Structures are given as structure tokens and as C-alpha cells.
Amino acid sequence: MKTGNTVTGTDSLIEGLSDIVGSKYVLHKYEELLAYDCDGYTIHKGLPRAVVFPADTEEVSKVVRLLYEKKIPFLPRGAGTGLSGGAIPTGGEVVISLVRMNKLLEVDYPNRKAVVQPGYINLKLSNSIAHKGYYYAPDPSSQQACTIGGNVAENAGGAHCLKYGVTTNHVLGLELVLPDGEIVEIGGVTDMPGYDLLGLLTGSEGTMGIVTKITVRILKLPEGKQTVLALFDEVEGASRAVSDIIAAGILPAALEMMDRIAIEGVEAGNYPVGYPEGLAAVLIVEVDGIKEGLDDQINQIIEVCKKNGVREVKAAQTEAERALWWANRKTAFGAMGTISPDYLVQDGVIPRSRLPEVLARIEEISQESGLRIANVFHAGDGNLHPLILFDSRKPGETEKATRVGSQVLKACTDAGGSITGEHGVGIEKKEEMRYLFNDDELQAQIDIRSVFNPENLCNPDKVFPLPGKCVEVKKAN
């Protein structure tokens, strides 16, 4: 609700905030919140009651302190890159903004480590880093723009986390502000013993307290790197491929996969390949390492694509063309706006070896739905990202593409996998939960939760369904 330009019932913590912040960095009239009013799943939106940019962990201790005293929902905010709604308000919660916590603290190469603030810029580490031969290897498809913090909130992946894993295979300690204000160090050293409570906390989506201090694993640059490209005329003949290449004892640093429909978005957007008409799949294959053997895997990789009927398969010539074909696929997301009005991204995760039974199963979803559906994802580890083409102006198609994507999810768990590998849960699947936990798993993990946030102020209503609450899959036509 709003009165003028304020949001009601805000005067008194307005006040409060600024005391701690200072009055210019805390955001209360109703056309600044706007902006705060979702994250990259568009599809939910909600006002936050005010939005607060602490410089330091102290001052999102005694923010969140504040908020605790008065017993008022507040949630962490990152870049906003989030594509399930973990950083969107659902009843009104300050949103604390870390992006002015955006520092890169300590670097040490000795031991392989660096320590960041939250609102570092993932791919801004790499680059820091560079010139002594070191990098960070999760690498989201956002990197350019997505923080690191958010990246531990959502257990962020990419596409070199089959090699070298996702977020949580990274982290080696953090310094979180719990719900009630107290902070806490939580790991730093390798092996600690008792419960895993990083691995816990990566992934966590912002409920059980805030990061502000991360200490990472930094990993020294291969030696070399080489790429492969490979065309096909059908999906069955890529997805058999994938398997093979793994079977074959190849563990590439990436195995990616796009199809036809995403072919067609990729090439209308801002780096064209120039592939041929009529493509039903795109492989891209890196292997990176000492360089010696590098050639081997190429020629293996080379040697299964080919008994699989791709059309055309060839190795990168020039760093230039290996950029290329890495920029075409990392822009997919954003590239269907070319071919569509809007577009929903899933999640989902399957077996490798179920990748054409799933496929095949999405197909008929958008058959039967009318809907569109693009398939760009990291084949290798089955991490499938199917992106829902369609029209919100259209009355009603806004509510169909979102039953279409319980629809995936499904499928996806019928397979034996889960409902999300590396965007997390927030708003957008927290129904879907029940497709893999009954109501004890669910309350289990509910209880966990409350260990840590006990009054279910930081983040509250996200990652889990309401209690008796059954998701029902229904036909999206």
C-alpha cells in the first residue's frame, strides 16, 4: 500500500535505518521500490516495504538486528540475476541490497585462495586474478553480472561444473549475519570436522541467515584448452554422443547441448555462429589440461561424434573462434527475445543416459501445450535449462507457460532426477518440492531451517510448500 510517493507504516524504520546507513542509502518511495520488485523471474512480482545498502558486515548486523527487534521480514539481495524468485518480496520484507559490498579482501596464491565481499561480480574474480595464472571456475552463464553471494545462495553452477563442480565444491568458509544480528565464521580451514554447515549454507537461498564474507577455492589456469564443435540432423544421435563421450573416459571441463529451437535464437541474437539451416542439435565439447594428450581426446571426441551421424564436426582453429562459440551459447538465455515476447527458464536435472526419453517427453509437452519450448543446457551432467517461448499479452498464456513448466519438472523427476540443479527453489518451485520430499522429508528440512531462523524473518516463504499443500500437474492446453 501506498500513501503519496512513501509506502504506509515505514516513518519509524525509515528513521532507524538511516541512523545506521545514512538517509541516502535507503530506498522508501514507491517508484524506487519498483525496481526492487523482482529478480530475473519476472513472472511474480512484489513491493518491498524499503531497500537498505549496508557498506559492512557491521552494518548488516545492526540493520538485521533492527528488523529482528521490530519482527520485521527482511531478505538479501544480490545483482538480481536469480531466475526463481529468491530475491523477490512476497509480504512486503525490506530487501538488504549487498552490492555495495563489493570487494575482493584478500588474495592468497600460495594456498589458493581469495576472500570476497557478497556483492563481488563473479566473473571480476577471474579477471583479478589472471595475470598470476589463477582463476574461479564456477562460471553461471551471468557471470558478467551476477555476485558472488548470490551465487552462494543459489549453489550457482555453469558450465565447467562437470569437471570442476558447482558452487559448494568452491567455498571454504564464510562469515554470515544470523536473524537475530549475530555474526558468525563458519569454515576456512579444509576438513573441518563435525557437521558440514557450508554445505549446508551454499545453496541455502538466503533463509537461514546472510553472507557477508566468502572465502573461496581459486584454481590455477590449464596449461591448455581446446574445443569442439559438433553439428547434428537429430537429437537422439547428440544426446547418444554425450553418453558415449563420458563412457569413452573423457571427463571434459564442459559438455554442452542446443537445439533446434534454441539454434534458431542464439543465431538471431548478438553472436552468430552461421550454422546451417535445418540443424536439430549443437554440441560444444572442451577439454582443457596438460597440453600433451589434449589432441587424444579431440580425436576421441571427434571419433564418437562421428559414429553418432553428426553432420559436421571440427576443433577450434583461433582462441577468436573458440570465444565465438562460447559467446553464442552463453547469451542463449537472453537471446530468445528475439523469437519470443517472453520466455520462462526451468531447472531441471535428469541421468545423462535419459537425455532422449526426456527430450523426447518435453517435445510432446509443447505439442500438447502450443507452446514453444527451446532446450540449451549442460548435457554432460544433465543439468537440462528448457526455456518456455511465450506471450503474456495473450490472456491466460502467462499461467499456461508456468503449468508447463511443473510439467518439465515432472518429467524430470519421473526420470530419476530433481527440480533443480543450479537455480535454486525461491518462489517459482517451492510446490514442486513435493514431487521429490513427502510432508515428514519437508518438515525435517523446515526444522533445520529454524535453527537457524527460528521467528522465519530472513527470506520467509521460499524454497518450501506450505504445509498439506499438494502440487497437481495439470494439462497446459
The other form holds:
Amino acid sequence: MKTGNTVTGTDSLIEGLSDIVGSKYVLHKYEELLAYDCDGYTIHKGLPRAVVFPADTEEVSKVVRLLYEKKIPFLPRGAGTGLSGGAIPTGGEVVISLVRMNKLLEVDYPNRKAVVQPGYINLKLSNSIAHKGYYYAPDPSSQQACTIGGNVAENAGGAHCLKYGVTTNHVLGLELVLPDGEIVEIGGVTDMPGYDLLGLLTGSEGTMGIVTKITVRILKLPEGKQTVLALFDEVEGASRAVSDIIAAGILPAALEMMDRIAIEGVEAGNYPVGYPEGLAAVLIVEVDGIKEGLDDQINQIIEVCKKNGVREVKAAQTEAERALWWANRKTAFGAMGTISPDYLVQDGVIPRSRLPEVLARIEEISQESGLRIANVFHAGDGNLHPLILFDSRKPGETEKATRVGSQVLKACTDAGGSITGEHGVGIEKKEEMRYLFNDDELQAQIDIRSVFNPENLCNPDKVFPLPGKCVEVKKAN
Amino acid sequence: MSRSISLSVEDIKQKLLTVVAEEQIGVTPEAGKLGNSGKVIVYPENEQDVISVVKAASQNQLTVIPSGGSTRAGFGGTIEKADIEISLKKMRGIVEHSAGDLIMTVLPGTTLADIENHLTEKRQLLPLDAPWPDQSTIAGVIAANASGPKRVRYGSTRDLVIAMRVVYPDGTVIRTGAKVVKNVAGYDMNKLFIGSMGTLGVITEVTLKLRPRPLFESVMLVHSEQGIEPLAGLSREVLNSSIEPVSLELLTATLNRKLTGTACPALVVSFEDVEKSVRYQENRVAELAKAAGLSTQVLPSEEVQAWWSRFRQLPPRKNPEAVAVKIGVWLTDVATTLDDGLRLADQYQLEVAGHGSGGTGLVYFYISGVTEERVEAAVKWLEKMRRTVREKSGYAVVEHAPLSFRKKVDVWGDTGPSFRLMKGIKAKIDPQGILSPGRFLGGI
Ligand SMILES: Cc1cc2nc3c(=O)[nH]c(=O)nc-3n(C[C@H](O)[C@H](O)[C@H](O)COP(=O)(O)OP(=O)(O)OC[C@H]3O[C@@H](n4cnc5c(N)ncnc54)[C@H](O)[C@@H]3O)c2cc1C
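Having seen the form predicted on its own, I'd like the form predicted in complex with the partner chain now, please.
First the chain shown before, then all remaining chains and molecules of the complex.
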């Protein structure tokens, strides 16, 4: 049972899948499968043995039941924008794509909730409810493409999560197809009695089952919103400004930072702001809420920036100006493609107060390795996105980039942080889980997985480092 | 999952003496009417003590109930005494407050009041207004998933706990989460223990997310002479506007009388922000209220603290003749649920006060005067209430009742479709079933 097409019994599998979803919705030819050999994490690749596109929960359940009976591993896939390889087959898994399940099922304004199918695209939700003055808070930069099912699986965050929280703070209920095909409903009204399975499932990276319906909380758009742009000649000053803003008692809706190389990238991208030459750091600070209180906060923020040696600082005068700053920032990852053939995004988190020291360490790692590292990140919550620039055509450079990524994560955990703030562990950071957790702690998590996914057929070989598996085997015997 | 042998108090004491000092052990004099104590009570001073006690219990198949301030002794469970009560009271204090990172780490027995006092000086806030702050310990609040009216704006423990240390029933210590405000490494194991009523592990350390302390706060009361519905309407309008209330709590007439002396239903709208913004929002709510023919009153600033502190003392804590019920419904069903509660109270001649949040859908009822003779009526009230809220996809859980009441009725109610998974989790973590046996949903 190794790679897709040579497996014995594949024909009967394809037949079985086609019987459930219709042959039109089963891919199994080599050329078709190629599009599913990776997600947003392109360093690792693996072919699925088939890709199926169920139309509804029933079909998902039937597909899963069939695979469960045949003991064939499978994995759920949304838009495939994941950055840690969560949707990449590692052993010829059948990919269950949720893209056909892309409907907004219900919006209930008085109860502030919306029900969506897993393949529904994040941004569409906010767009569909904006006319009533509502929005869905988690706003990953990939929100034009990523699915809410994928967001739940990764517990996705975004620029505005500093004030409003990440996906887990906004999910009210789930419908889940368990790895044996059973359909269960989880959550509902506030504090449903029992263990918080909802909280456990959110961020479980598709290893506990397939989410087929999601109830999310929707929020009223804030009355006012103001954005400040601050340009610094030194990273130190920008970092200190971040801390001082928080210390001043302000909780910005977003607090984003980009360093010199990141600025070079975004300015070469599709939405250049026209930043002046020679900047070391750009800060974007957004506050929102009741209009009456915002001016004071903006003035305070400007004062703080001035105290920390800002070169230039200003509040957005028009919505167009604000939108441009954000478009420039939100497309930062892609923009790196204009200044480097390849890039690897990391996702470490550090206590905000350790920012200057960790940035300095990252700079050191960059110097030692000879690979340039751009930093564009959610500074307010200490979630770094070092972008390691490399050229996969140069022999050994991909491996070097991976190594550098791991060193960066070590620097984050050495500072008391985490290896991932929003992109998940997937394949990429399995080994780095050891920077955070000991064997007992990994085993405790694997034990929980085994309650949902006892045969480990659903997205196997993700999240946990391999030796953790050995422990599991030992225990089982 | 139950054990066959039953040890005497002396035997249990002897077993514990091999791992902790004599002065850390006490014997519970008599069975309280609330139950959930232990034949022997032990006061660990540090995590190592907890590990030793739990290990000893596990090796001897002794049952263990962890406790904090015992404000929730009447919540769940049908046993008078487990073999051992592990009181975390002495593990109290702030381990680290990293003001710049807006996080703090505390020991499990630290009370909410300890935390609040510490943070006030530093102009920060743990936005968790659970009841009985002077008694409630942080680990207890987490285990019971307690929250207050300000949850509308600030969320609850599941939004605030970022890391923990937990001792498993076999003595293994696991760390959950990480001490940073954003983290998705591995499963979010913090969530497992929130609201788990001490059935999965003993929490020995907690790291929490903080907020800057708001510069100004206010409480506004809206009274209605025409029943609760106009208030519910106002609450919906506020929610549907850009006003950002911290709480939107509806009070039954019976509760309002207790709190303000006015015997009509009320809506408590509160704000926390800079003064300008608070005043502006008060005005907007006053306009909306006026249009609906409702009168508003803003409490003088110096009374705001006292108001909340009284509110936080509403739920019964030790009273063996009181029953408290927590109900969850969708937001638009809160007012009718409050009405239903009072109507049934009349029917069964019970003294019932209630409040419910138009912003979270949580409704609380407190039934007083539940003497032995009145237990039957209270049980009937609960059963009827359950039926009503079930139709609205809601639930009703008894958060406080004497043991005698809890033996008569399943305080948790329906187990729901995912119960198999919950049982699986319990069996994985506590295969011997020694931790808080039977205290949780479905007899977990
Ligand atoms: C340019 C760019 C910017 C990004 N910015 C951000 C950001 O700001 N914040 C952020 O958090 N992330 C960001 N991401 C990462 C990514 O977009 C998110 O992780 C997103 O949630 C993935 O959604 P998806 O639909 O693409 O999921 P996929 O990539 O298809 O899958 C991701 C994981 O979820 C599982 N999964 C998918 N659907 C389901 C389901 N229905 N049930 C169970 N499991 C499922 C998969 O098995 C896989 O493990 C960015 C990615 C890119 C490419």
C-alpha cells in the first residue's frame, strides 16, 4: 500500500467511490492527481491515490465509511492554502475535497450566527453579511481563497485577531464525520454540557474527522476604524513602539510590522505603497470601536511612535489609503516571489516583550546561513512570520531553508514561545513539536486522537513527531 | 470503573502519610449536606505533593476529589465523600506577571480576588467576573467553567486560559498550550480541562491572557413596567447596533427587587472604555430606551463596584436549601426562558429569581427555600424547564443543590450525540475512574 496508482484493488476503490459521488467527481489519473500533491507548503510532495468531491454530508460519510472498511487512509482538503503541509498525502491517502460543499446555509442575525458548509470561502461570509453591518472576525491573509473548514482545522488567525481572537473564539458548533463514518453534531448554544470537544477539534488539523458544517459567530462591524502607518529607521524603535502601545493600555484591532527585506518585497509586489528608501521597519496600527474614543487613541499611538524615533507617522486620511496599506501587507507572502525564486514561511510565536532579542537572533541565523530572511508579522500578539528566501534550483538550498526554519523556531521556543501561531504543525513542524512538548505530553495528545481516530486512518502522519508513534505502538502492545 | 475495596479513614491516612507530612492531612468531621468532600482532606503545598498524593491514590484505587474554594461543592456528583479531597487552597499565589505581554501565571488556589488586587495596581484586568471572587480559586473557576455577565464582551475561561500544568490520575504531569497569546502547536489541550469538573486531572498551574484595565466603567439600569419583552427588544436593538456593551443582563422582577428594591424586570447594560465613549453609548441606549417607552438610570460611578460585587454573590454557595440552575439557549430565547422559569415557579409555589444574558444566551435561576418538603416541587420545576428549553435546542444544568436533590435527579440532563467520545476521553485519561467519579455529564 504505498503510492497511488500501483495499488492493488485501486479499481474497485475507484468504482466504490464513483458509486457514491458519481464518476465525474472522482479523480484517479496520474495527471489529475498531480494538482493534489501538495498545498501551500510546497517543499514536500506526495500523490494521493484518488481525489473525491462529495456533494454533502451523507456522501462524505459514505466515502469515509467505505475507506474505513477498506482500511485506506484519507485526508480532508479545503482550498489547499495551508502552509504546513496538512493536506499533503504522505502515503497515498485518498483526498476528500470539500470544495463542492461551499454554501452559506443560514444567517441568523438576531442570534449572531451563521451556518456554512466547510468549503465556503472565508471572505465570502463577511461580504455576504456586510450589508447588514455584520462581519466574520477571523481574517487570515488568504481569506479570498481559504475555506472555513480549513480555518477550523488550522484554528486560523489573521491580522485582526489581536483584539478579536482566532477561529476557536468564533466557532459555535460543528457537524463532523468521524473517521469511521459516523456523523456527530458538536456544540450549539453557549457552554453545552460535557467536555469541550468543539475547542479540541478546532485546530486538530483534520486528524479527528471531517468537518461538514460549521456554525460561527458573526459580529457587528465596529462603528469606527482608524489606521496609523509608522515608518522607522530602526527595528528597535518599532519594536519598542509595539510594547509601549500595549503598555499605554491600548488594545489595537491590529498591530502589524514589516522589516527591510519584507518592505523590499511588498514594494515590488502588486500593491506598492511607495514607501521611502532606506526604511528598517513599517508598523500598521489599527484601532476600532466607538468613534468617540478613537481620536485619543490615535494621538496616543502617534505620540508613542514619536518617542521611539519614528521617521514619519500618519493616520490614514481616506478609506482608499487604508485599503492600500492593508492590500500591500496582506499580499506580503506572495510578493516575496518577486524578489526570490522561493520562500518558506515560518510561524513562530514569542512573548511580545522579547521581540527585539528574537529579531536579532533571526538576523544572526540569516547571516550564518547566507539566506535572506524577511520578517512580516502580527507584532501585537508576537506571531512572527519570518520568510526564508531561497532558490530551490540550487542544490541543497531547500534543505538549508528547512534547517534555517527549524533554527528560527528554536529561537522562538528558547524565548518561551511556540512553534506555530496559526499555520499549524502539519508535516512541516512535526519534529519541532519536541521543542515544546516532552514524550508524555505528546502521548497525551496522541491518546486524544485515538479516541476520535483509533485506527489513524484520517490524516495520518501529521502533527506528531515520529518517535511519538513508537511510544504509541509500545503502549498498544 | 469502580473499585472493590473500601478503606477506612485510618488506612487512607496511613497511605498518605508515606507521601505527605502529617500536618498536611486533615479528617473531614462530618458529611456536609452538599457532599463532594473526602474522608480525608489533604493540602498539597506544591505540584510534587499533588503528584505524590495522586499516585498513592491511583496505586491504591482510592477516589479523589480536587477542590478549591468549595464554592461549587453543590455542583455535580452523588457521593458524600470520596476517599481523598485534595484541596488546592495552599497552592496560592502569582508565579509570574509579565505585564508587557499581558499574561500572568498563577497557582491553582489563587483566588480571583487575589488576581484582581494584584492587577488593579498594574492597570490590567483579568476579565473574568465569575461569582464569589474572594472564595473562588482560578482552577475551580476553570474546572467549573464559571463566568459572569461581562462575558458578552470579554469571553470566558476558554478564551482566556492559554497554558496549564495538569497532573493526570497516574501522576504524570502534562503542560498544555504555551505561555504566549497565540498558539496552535498540537491539540488545544487546555480546552479539555475547562469545565471538566475535576474528572480528568488536577490543575496545578494556570497561565491567563489579560487586558488593559478600562479607564472608565458604568452600569445602566433599564426598568420595564410592561414585563420583560420590551427589555428583550431593547437588548436586541443594542446588539444590532454598533454599541459595544460589556453586559446585557436581563433580571426577573424577583431578582431586581432583591438588588434594587424595584419589583419589575430590568436590563443591566454596562460599559467599560474611555469616559467619552462610555457616555456616548449611555446616551444612545437612553434614546433607544426612550423610544421604547422605557426609563433608564445610570448608577453613580462610586456605586458601580458595589453593584458588581453584590451581583457576584447571588449564586448559592453553601446554602443547602437552595438550587441554582444554569440554562443555555439562543439569544432570542432568553427572555421567554426567564418568563417560563417564573411561570413554573408560580405553578410549583417556589421562590425563584433569575437573570439571563441577551448577549450570551446563558440564563441562571436561583431557587430558595428548598427544604426537604420542597425538593419534590423543585425537581418538577427542573423537569418542566428542561422540556421547555430542549425544544429551543437548549439545556439546563443544576449548578448547585443539596446532595439529596442531586440523588433524585440527573443534574446534567441529556448526554447528547457526542457522549461516546467524552466517555472515550475519560477512559483514556482516567481508566480506573478515580478522579471525581460520577461528578460529570452522564455519570463520567
Ligand atoms: C498567502 C497566504 C496567506 C496566509 N495567511 C494566513 C493568515 O494570515 N492566518 C492564518 O491563520 N493562515 C494563513 N494562511 C494559511 C492558510 O490559508 C490557513 O491555514 C487556512 O485555514 C487553510 O484553509 P484551506 O481551506 O486552504 O485548508 P487546506 O490547506 O485545504 O487544509 C488545511 C488543513 O485542514 C484540514 N482540513 C481542511 N478542510 C477540512 C475539513 N472540512 N474538516 C477537517 N479538516 C479539514 C486539512 O486536512 C489540512 O490539514 C495563509 C496561506 C497563504 C497561502
